[in-house]
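Have a look below at one chain only, the form predicted on its own, in structure tokens format.
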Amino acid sequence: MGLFSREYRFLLWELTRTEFKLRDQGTVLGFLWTLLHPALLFAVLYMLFLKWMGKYVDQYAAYLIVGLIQWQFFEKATAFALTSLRRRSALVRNFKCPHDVIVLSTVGCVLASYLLELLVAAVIVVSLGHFPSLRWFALPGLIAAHLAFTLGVSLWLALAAVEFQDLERIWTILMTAGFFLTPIFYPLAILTERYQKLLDLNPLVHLLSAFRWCLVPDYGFKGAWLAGVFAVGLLLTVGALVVYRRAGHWITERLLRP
């Protein structure tokens, strides 16, 4: 079945509907619940850092909630594929599915909830004063460049999963880490130039910035290092799909292992 099969597509949307649906995300309430964590989590944020960080950071409210809402789709779509082959192995025995189209549908379900996520932020910048602009167009450059980025990393975890089952723990531990390494609630002009630099490496940080750059005004990114991002992404995405129809039969056995 190839990736640019009628039947691919099909089954590929199939599939994104049916985990959409088993995440009670099927309908308004279920996409409410979902909601609730981000807004929980930029509530207490708020409260608690905006004496600080709002010496810092103008429109501190839009700053973090652009930030939240672009790590928590990261967040999330890595953690929830990293499992979804060994979820789906009853899929795999029964019938003839490629494995990279289970993980894709786990992202792209993720991508529908970030999507609806991404537009109360908007409506939420917009009530704070932060009218839409040109740079509003660049929107669906950026939300490429994460969702190339958050594939690539999403489908190397899901198949580094199938033979090392305790990934999911180690993963949850690095992105606790990667929280407070990400300018999420803090912005980057706190820490010494030293620490300012090696936080470049992180991706997340450029995607970020770009977010901030187009929502929320009087903030810059580092156009080149998006760049670089986008191209990664593309590089991990392509590069893993070739890996997956080449070690099908591995995948398979792996998981029909006890």
The other form holds:
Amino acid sequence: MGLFSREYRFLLWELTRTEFKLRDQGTVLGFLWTLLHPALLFAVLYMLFLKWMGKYVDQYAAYLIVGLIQWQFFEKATAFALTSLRRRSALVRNFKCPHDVIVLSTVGCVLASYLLELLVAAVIVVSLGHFPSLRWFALPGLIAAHLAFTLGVSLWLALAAVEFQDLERIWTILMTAGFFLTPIFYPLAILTERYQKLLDLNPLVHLLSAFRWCLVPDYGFKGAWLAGVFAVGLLLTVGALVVYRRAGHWITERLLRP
Amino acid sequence: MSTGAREAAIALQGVGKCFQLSTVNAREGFLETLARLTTGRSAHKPLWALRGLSLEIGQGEILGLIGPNGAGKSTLLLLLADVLSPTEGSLTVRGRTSLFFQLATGLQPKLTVLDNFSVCAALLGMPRPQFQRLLPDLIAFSGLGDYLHAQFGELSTGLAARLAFATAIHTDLDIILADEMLTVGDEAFQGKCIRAFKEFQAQGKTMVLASHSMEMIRGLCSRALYLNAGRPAFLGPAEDAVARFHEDMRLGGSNN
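Return one more block: the form predicted in complex with the partner chain, after the form predicted on its own shown previously.
After this comes the whole thing, all chains and molecules, with the earlier chain placed first.
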């Protein structure tokens, strides 16, 4: 089944829809439940850090909510994708089902929630007095960059998890560290110059900065670094798709093992 | 083992399939996996599920596949469906194919029957317009019209199997690989399936049918392959293959 064939598109749509429904998001209440997690995290971080970070960040609520949603898309998509091939191994064992479509549908499901969360965040940002500007036109491009990077990482993680069975635990620990090593609830400016340069190596830093530039005024981002993240994301995604197509039988046989 | 002048839809030459079976109870950790990949040492032992199989199946032929449990029948069907690849030998399959067994295991018990019809069609490689056109036929064939909005998981095993089987029967395939089709549904549904398979036969579609029902093998297949412990024990007229299988079973069961 070719990547661009109509059969593949139908399968991707059906599996994404299935994932979405299975995560209890097929209903309004289900979606509210998924909003509750970022909302609660936002409330806790806002209450804890407003007094401290408020000194460095002008619109702390908008700053925090935009950063949190971008981070959570990356965290949820990669974590969900990592286990996707093992979770849906019954499909692989019984159908001539392309493995990449399973990971893509998993990320697609998280993407749907993310877009709805982004919509809610945009409404909140506007209600805080930051009216839409021409920068909002950059939003689709930024979402594409974020998606390319997240999808690339997700595809490689899912592949690695087929061989390394406890990768899920390791990734959870790495994500906990990543949450603090990404300026989600703090601005980069509070760090020393040396650490700021080190954090430049974290792709999420550039994605978060660009989204903040877009939605909340007074923030800048490093264009060259962002372009680099986009390019790396595309390379990771295309490279992974080639490997998935070539190593299809290897993946199935690994999944046959308990 | 050749079909003669007819063009072969399926050709196997010295095909073997080896699986690596784990010999330890514990789950392999990150460091153990790393050590296995770097040193090549593994706590797995090889098991040849199928070995030394050379065979040609002609276009429009119905080949029966018989043998005791663990003989390699399902492995052969998985190889023909391109779900697995052979460890040794070469295999050529000309035409679109899909498995006709265990289809229901890939479906979602928490979704409705209607949702699962579209998931199943998509998994079988059916394009959306074709699925939308065929949906009334799928529902009629499966006899699940009264259950469309019920959860798939609430159906009995027989009814659940009907959904996947009805969808597979309506998929445009050149080669049909079926395992124990007579275990699907009740007698009336089985009758429908047999009629559908006879229609496939009339349309000149190639079929490989694995079954423990010798009556079905004799009734539908011209030739049969008898597998025993992963090895081809007999290939020839279905009557003779069944007789050889019965003889072996009488003499002391499988060689497993």
